[in-house]
Structures are given as structure tokens and as C-alpha cells.
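Okay, so here's just one chain, in C-alpha cells, the form predicted alone.
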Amino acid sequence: MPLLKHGRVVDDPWHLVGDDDPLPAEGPVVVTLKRWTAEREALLARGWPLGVRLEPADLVETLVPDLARLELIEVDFPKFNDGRGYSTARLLRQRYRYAGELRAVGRVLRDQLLYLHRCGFDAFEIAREDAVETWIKAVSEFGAWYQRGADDRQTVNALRHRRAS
């Protein structure tokens, strides 16, 4: 499955480890929030980059004390009509100032890419082989915004004020 990061296809060095699977001796891993809370000290002692996968019902506040230690947070979208991941992204980027990679995984559809990006996601696992073309079309469909987003695009109001001055 192609991984899009900052609008281009990149290799994925991360390995998702299940709750009952043994940890590999080396390499960056992604674990569930359940495993993170149960094995936090052992995971940190590995000395390799760490990531956590959040499911829709997981509380992002659980991760706040450790955000600086996590290089990747994956947010799972098991169904296209479950919007809780958007809120999770906004909280991570705007309230908690998470600066690491924020990745949308699961049933990520082309029509969601623009809105996911506006909420702060910077990486996406998508099933389409024409991932780059899909990304470019999705993020350039609209040129004006009435609300601020995590992508720092100026709103229509800000543009009007700039023109008036």
C-alpha cells in the first residue's frame, strides 16, 4: 500500500507490531495504545524510534506526557464514516503541538485527503496506485477557506483584510 508523505510516495520504515507479537530486536515499531501503556518502559529502553496507533475510541490525552518521545502517531480509520480521527488530529496538532509524523491509516479515501490534511495529517496510507495524482487533485480542489486549519492556509477573511490594507 503506497505511503504518501508531504505529497509524494515514500518508503515506510515502520513495522506495526501486534499486541501479542514479539518485539523485533531492531528497527522502528508502531504499537497500539494498549501495548504502549502496558509496556512503555520496555519500549523506550529499546532505543529505536517509536510510534503508537490510535483507534477511534482511544483517548489522545493518554499520550500527551509522551508526545515528544513519539516520532509517529497513526490514527486508524476503520470505517470511512467515522470522523473521530479528524478530532484526534486537531487535538494533537493544535492543542498539544505534536510535531512528529501524523499518519492516517485504514479506510482512507481520496475524498477525505484534503480534509485530513487540513486537520494536520502529513502522511497517508492509501490503496490507490496513482497515489500522487490522487493527492495533488484532492488538496488543490478548493482555493479558499472560511475556517483556519492545521495546514496554515489563510482564510477568506484574512485575505480580504490584506487586500483592504
Second form
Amino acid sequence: MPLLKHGRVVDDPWHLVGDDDPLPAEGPVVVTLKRWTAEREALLARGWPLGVRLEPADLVETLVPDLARLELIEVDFPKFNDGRGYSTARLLRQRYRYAGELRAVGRVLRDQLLYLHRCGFDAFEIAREDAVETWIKAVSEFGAWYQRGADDRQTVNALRHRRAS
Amino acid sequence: MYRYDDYDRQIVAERVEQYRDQVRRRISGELSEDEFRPLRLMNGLYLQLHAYMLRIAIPYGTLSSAQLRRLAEIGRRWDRGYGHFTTRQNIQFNWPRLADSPDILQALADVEMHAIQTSGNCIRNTTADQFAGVALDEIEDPRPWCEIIRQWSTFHPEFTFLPRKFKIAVTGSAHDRAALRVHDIGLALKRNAQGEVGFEVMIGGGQGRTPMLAPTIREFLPKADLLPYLEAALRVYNRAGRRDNIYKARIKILVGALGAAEYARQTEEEFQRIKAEGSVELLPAEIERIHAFFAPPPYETLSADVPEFVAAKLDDRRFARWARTNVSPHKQPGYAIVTITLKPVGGVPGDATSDQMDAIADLADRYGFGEIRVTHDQNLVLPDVKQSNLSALWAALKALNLGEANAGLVSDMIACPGLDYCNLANARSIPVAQAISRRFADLERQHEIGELRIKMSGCINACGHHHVGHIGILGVDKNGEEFYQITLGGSADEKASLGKILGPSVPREQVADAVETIIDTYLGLRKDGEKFLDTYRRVGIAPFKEKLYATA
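Starting from the form predicted alone shown above, please give the structure in the form predicted together with the partner chain.
Below, the chain from earlier opens the complete complex, with every other chain and molecule after it.
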């Protein structure tokens, strides 16, 4: 599946390791929160970049002490309409200042790219051949926003009163 | 009222273009119905029993005369010459064509209206007291705060895929005309001991198959903290609300499961963190800017005594009767608030023809400041009528078949569209409403009975608010036949209560008889001047049950 990062299709160097699969000797891996919690020390000892995949019900707070050690956090959307991942993303970016890659995986629809981006996702697994085109269209579909998000778009509120302040 | 600036215009215009492209892709076959469904729903377009239905937002129930004329035009040009006002301060058109729907949204955008978030699991149209800004008993005007909520909730990136739909209502009066306790969030402006004005926050109410009254989650929230607090309340719900079962996904279930105290604690904690982070922006200058749109219109300085009004009442007792039910006290001396009930004898509650909408827009210009309100009981309101003009206004309304003196009376019913239009319904509502309305056509008798709120839903989803009707009627399906369960004692005001089931449901042709028996029982039991609800609360359900089922 194409991986879109910062609006470009990129190669994916990461390898998702299932809970019962052996850890490969080398290379960056992504594991579930369960495996991360269980094998944290061993994973850190490998010396390769680490990522964690969060399911909708996983509490992001669990990861907070380790955020600086993670280079990738994947947030899974098993159904497009399960919106918990949006809150997860905003908390990671705005509250916990997570600075690594934040990737939306699973059922990611083109009509959600903009909302996901506004919540702080910078990478997307999207089942489309025309991912870049779709991305460009999605992020430029709306040019004004009422609320502050985890992206750098200025709010209407700020724009309205820029001169005054 | 609020006027769009370039940013508001841009957002709505971009939405129309986005939707136009989605419809184009659907019609060309690029999108399947499955893929299109969530997209059209987010633009208020439902697929109903016979056709598409388009639901248009009327934010906090406020319309300008130009907007009402545009709704009339939409009804005439793209529908069948009428529209249906709902309990959510929306208007629904029942017969639009899919291919026309982008043009309808464009026609709305041209008058600063839209269908954004009238469906879907997001924050829906914020509703309000229809007398906001003019009510005599008002502490403060809630409309600026409704507009602030409208903007904050529009395309909120985090809250577009909530566990379920989410409804907020706001009032500024001691008397609750917006059914706060049966909303996901109810906000009441009130004064604290220090004399400051803030919000009482109620969270976790709702109707449907699990009716609940919202508990107070925070007694007093300073006004400037409204948005961070709402953001916190929604975030707790988005993360912890149930998603495994749509019938258990509303916030009322979460608040019930956690307990109000624990939900309040979690929300408070989240609120404090959001505030500290400064992640929700509401500048004082913006609060001021929005408030300026709701400054009082240029009222004339009038005496509170209006001899013409007094004389007209003495002159014509039918006018006096209308004034008693449909005219409410205004905060400005010499003015009045007029309720136009969309409940003529034998009519469909909430329906207005395009011609009626045009005529009401003209009356709003002639006798007001060009403003109209939509009420949660499916009526319209002219908020600023000089008392000296009331008699002329009534004459004009009568000519439109809209002069019925029945606001708050038996025939002023709420009814959902029911099985005649709705996909979800189990039973019809409209013919039952019509039968009751015809049965009590005699206004003299309705006035003798006094205030009585009948509310009817065609299914358990409770769009017709039957749980909070003084008399509630719920359509149920029994082996393909329509039956109606009756509840008594519900109320949606500041002393909100849920109705109790009276007994076995009755077949359709017996509903009007049953209502009549209940009312006759009340008339036999009531003490001087006692309203139906007060009698019910005094005597309980037993005498009603006895009377109704003894005769069955």
C-alpha cells in the first residue's frame, strides 16, 4: 500500500512484527502496544529504530515515558468511522510533544486526510494509486478553519484579529 | 443577527464545491453508494422511504426574512412547495433530486446558510431558546454563545467521527424553552453568588430507547472557559464512549456508566490541561465581535401601556384568546413576542408551504426587524412586534391559515414525520396528529383544557420527544399493525421529567379516544386553575389508568 509522508510517496523501511512473530535480527520494527509493554527492554537493547502501533482503545498515556525513544507511532483505523485516533494524535502532538512520525494506517479515506493532518498525522497508508494527487486535493479543499489543530494552519479567529493584537 | 465575513463565506463556499464534486463522482459511478453514504450524510442528505431528504441547519433557530424567502424558493423550485420544520431547529425538504442538491447548497450559501453537520456522528446544529434576546425573563442572550459554538464545532478536526451524534442546546432564561436536560449537553446562562454570569453545564441527557435527564456536571462555568470545557467534555466522550453498540454509544450511556461525579472529574481534569496548553483559541476581541451582531435592534421608546392592544382584546374575544396563548412578554416596553403555530386544524405539525414562508417573511419585515425564529416545538416566532400592531398581524396570519390560538394547547403537538416519510419509523405519526387535532378542533374547549403538551414519535428513536410530553405517544409495530403506547407526566422544561407508561398500547383508531379519556379524567380531577401536568403530579398515574382501561 502506498505510504504518503509529508505529501509524497515514500518507501517504507519499517517492518510490522506480529505479537507471536520472532523479532528480526536487524532493521526498524513496529510492534503492538502489548508487545512494547511486555518486551520493552529487549526491544530497546536491539539498537534499531522502534515504532509502536496503537489500536483505537489503546491509551496513549501508556507510551508517554517512552516517547523520546520512538521514531514512529502508527494509529490504526480499523473502521473509518472510529474517531478515537484523532484524539490520540492531538494528545501526542499537542500535549506530549511527540516529534517523530505519526502514521495513520488501516481504513484511511481520502475525505479524512485533511482532518487527520489537522490532528497531527504526517504519514498515511492509503490504498490509492493516485495518493499524491489525492493528498494535494484533500489538503487544499478547505482554506479556513475555526479551530486550532496540531498543524500550523492559522485559525480564522487569529486571522480576524491579527492586526488588533 | 450574525453576518458572515469573508472567512465564513469561504468555508461554506468550499463545502459546496467539495460536495458538488462528490455528487459528480457518485453520478458518474466513480463512488459507490456505500462510499458516498457517509459523505452525503455529512451534508444532511438522507435516503428516506421514497426519496432523498435534505436537512438544512437553522443555527439556534434564527432566520432573516431573506433566508426564509430562500427556503420558500427552494421548496418551490426543487421540492413540492413546502418544507418541514423539526424539533432540532432544522428544516427538511422531502423530495429533492440528488443531482439538484449541490445547487440547493449553493442557493443556501448565497444567503449564509448551509447543511453542514445536520447529520453524521458529529456535533450537530446547536439549538436555543426561540425567545433568546427578547424574553422578559432572560438573564442574558445566549445567541452569541451559540454562534461561538457553531463556529468552534464546524469541521472540528477531532470530533467529526464521534461514537454517535451529539446535540447541544443553550438558554439564557430561568424558564427552559429548549429542553436542555434531554440534550447531550445543555447550557444554561445563570448568575452566581458574586453576580457574575456563566453557564450551568448539564451533560448526558437524551431520549431514544434509553431516555435520561442530564445531570448537572458543573454548577458554574465562567463564560470565557466555554470552549475549552466543551473540548474537554467531547474529548472524554470521544475516547471513552462505547463504539461496540450504536444503541449504547450516546454520551448519556457513558455518563450513566461512569456516574456523573466520575465523568465530571475526568472532564474537569482534561479541561484544566487544555486550558494550560492553550490549545483552544477564543480571543476576547472575537467574543466582542460576535456579541456586536446581537445588539438590540432600533426599538422605539414606547409606553408599557398600549391602549390599542387593550381595546382590540376587548373588541374581539377571538383575538384576546390568540393573544393569551400566542403572545409572550417582551423585555422591551410596548413590544411583544408572537408565536405562529404551524398546527392548523388537521394539518401536519411543522409543515409550512412556500407561500406561507414568503408571507411570514413579509410580516417579519413589516411588523418586526426582519427576523424569524424556529422553535423546538415546530413553530415559528416573530420576536419583535409592537403591541399596537398585534391585531393587524393576527388578521394577516388568519388569512394565511396560521392564526390559530393554540400555542401550548392540545393541538400544538410535536410529531415526527413517522412512517409516511421516515425509514426508521414503525408507525405513522401524521394521521394520528391530524385525528387528535380534529377531535379538539374547538378552540373554546382547548382553552378550557389549558396548557397541555402532546408529543408523538413514530418509533423508539423519539424524534417527536414523546418521553417528555405531558402526554407522550409512541408508535410501535405489532405483527405489522400500528399500535401506540401512551405515557403521562413527561416535561422538557426546567422541571424536566420523563413520562411513565400508562398501560397496554392502543390501535391507531383509538388514540384520539384515549387522549380524550385522559383529558376528561384530568378535567374531573383538577383543582382551580391547575394545569394538566400539576394535576398528574398531584394524583399520579393510577386514576388515568383506571379510567382508560376500564372502558376498554
